[in-house]
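Below, in structure tokens: the form predicted on its own, a single chain.
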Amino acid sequence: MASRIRLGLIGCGFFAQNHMAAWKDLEPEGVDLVAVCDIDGAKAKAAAEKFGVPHWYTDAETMFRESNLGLVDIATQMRTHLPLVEMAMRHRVPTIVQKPFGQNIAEVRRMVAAANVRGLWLAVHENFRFQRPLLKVAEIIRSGAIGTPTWARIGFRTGYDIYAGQPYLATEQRFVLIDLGVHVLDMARVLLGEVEHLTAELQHRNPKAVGEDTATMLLRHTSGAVSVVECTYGARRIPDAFPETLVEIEGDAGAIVSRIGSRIEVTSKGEMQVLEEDPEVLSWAERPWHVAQDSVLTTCRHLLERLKSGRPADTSAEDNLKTFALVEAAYEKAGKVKPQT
């Protein structure tokens, strides 16, 4: 592989911008931004002119005939991956999907077997794996300081106006589990392993928003430990978590439990340390979003650097699509999701 990667990103809206800055950040570690593509023209030229990008489109698949690239970052909305990675893998690209990666488990598997039949790279944007207060706790964990964990409470639980920068959240049927679902029942796979048997209650709490905006879940891992995952936009406490997932973890010989401000504390051998693992602000985040944009660029660095080492990423396509059979399985156990009255 060529020691310099040619990147195209298609999707230039919101979080988008989030991506592209991180990928030029990471210029000097082997990576250009050379194509940017949105279905809104001006949309295309603003980033390319902001970022210093030399071509836009309006049309991937121009892109991908014209632009010679190396990886393609799709960070646009759920309802559009499926076509787009299938169009990259018929190129022959490297393909990075933001989540969630598909709509449903069918488009998830076939995305995966598109990638599989063709011997092709195909990774998910799973940010929260890589927030530096989440690094810590699963380090934590690894280090074996409490132990083996028995139990946990993982939850992302917010008021945060989310509808302000995407409105067409509101919109989707399937809302706060394929949105931050994905999210939470990620990092119970990572911190507690794989997962045997879920269940799930679903809440449809804001009278503005189509799909549910709460979920609680049961999950018990095939190592017998026992979690409770949490998502919501319903959220009512002050002060506000956003944008931080909170974490509570038992072990046979400590404990952490996360709070707001990037805080850590660790209970082991009878002890309680603090830890503060509250990242810097970029020179283009901003607070409180700066704890996910900070995961933004070490997610893109991670991916980059697996790439051109030929491995999977951690957040590979086969291993993002045990996350959604979780996701999937949620809405099965949950059954209908009625309004709330």
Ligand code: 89V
Given for the second form:
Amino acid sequence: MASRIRLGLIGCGFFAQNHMAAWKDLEPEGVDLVAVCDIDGAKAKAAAEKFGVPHWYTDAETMFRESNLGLVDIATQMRTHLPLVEMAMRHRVPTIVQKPFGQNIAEVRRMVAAANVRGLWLAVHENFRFQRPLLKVAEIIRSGAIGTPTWARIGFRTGYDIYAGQPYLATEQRFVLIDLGVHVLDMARVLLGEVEHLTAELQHRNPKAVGEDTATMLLRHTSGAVSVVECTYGARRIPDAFPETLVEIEGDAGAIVSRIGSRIEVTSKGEMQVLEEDPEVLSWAERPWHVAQDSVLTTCRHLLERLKSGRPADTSAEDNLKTFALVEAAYEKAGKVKPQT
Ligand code: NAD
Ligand code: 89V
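With the form predicted on its own in hand, show me what the form predicted together with this ligand looks like.
Full complex below, order starting with the chain above.
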């Protein structure tokens, strides 16, 4: 019988509930969540009880020493990713870390180096590219149905109260680009390929947020394609698209337009076809998060399969470094942001 993987999870907060639910669903595929850790003992204990995890810890070092882990999933906020990834590497445990990979590119490079010097597997839980509608868009492009992509608009524009579940976002000096821009820039790479030139405008439209809450970027890809990549938590439109990333993609033989509700309009050979790609609402999911929650399960399945087969993840540390470099380039190009009262 193929050996089962002993998994530990660090950070039992808001979004980790989806990680733990997904890992429990993946038990039949060879993974056992054997330990959880949170510096807040009440959260660690609650997670262990909710998900039937045999051991819980308040100190990651102790968990590594006692749990004989084959994989660790770090679902804390970005300021603790570097120390926890380096700890996992010292214990020679293959590691998944949530986005943003790090607080800045220097930290990201340190984590990539810590894995490479030891020949260890390291990946980022970057799940937008595993959202069902975006998987379908990428599949349509690969099929050649729209020819060669030449232009795109990739946007995540919402007024959803993200601060209710993630209050810390309102206190980050570097906010929407590193939190949300990292997702849509990753999608730009997935759909149109690597980027050779980028400009960016940042806006600080929400006076209650410390950092920028709106980013609009113009990218030229090495293919010659051009994309407008944008994200905001300050939209006022109805219906609200949360948590969907809406895309328009033009090729030399067709086009793709995604609409709210995971509907995809594909124009090819002069015909327009509508595809319904709204994922089922998993037993542990709820609208409107269900699109993101479904992507967590797909992401964790991909990561597990790649680890077990000894191959890098599509969202490997090395790959996500390229996306993170675009985040840093956008901050550099945008310069100082003036609050808009
Ligand atoms: P959170 O603050 O709710 O949870 C983080 C938890 O980590 C807290 O319970 C905290 O006590 C714990 N923690 C902090 N330092 C620790 C340490 N050294 N050891 C053990 N536990 C520690 O944060 P969140 O909203 O769940 O976000 C966590 C990460 O997930 C962030 O990086 C965020 O960007 C990301 N996130 C991703 C998605 C997505 O994949 N689409 C969605 C939301 C959040
Ligand atoms: O990724 C995040 O941190 C979440 C989002 C809604 C974008 O998934 O805020």
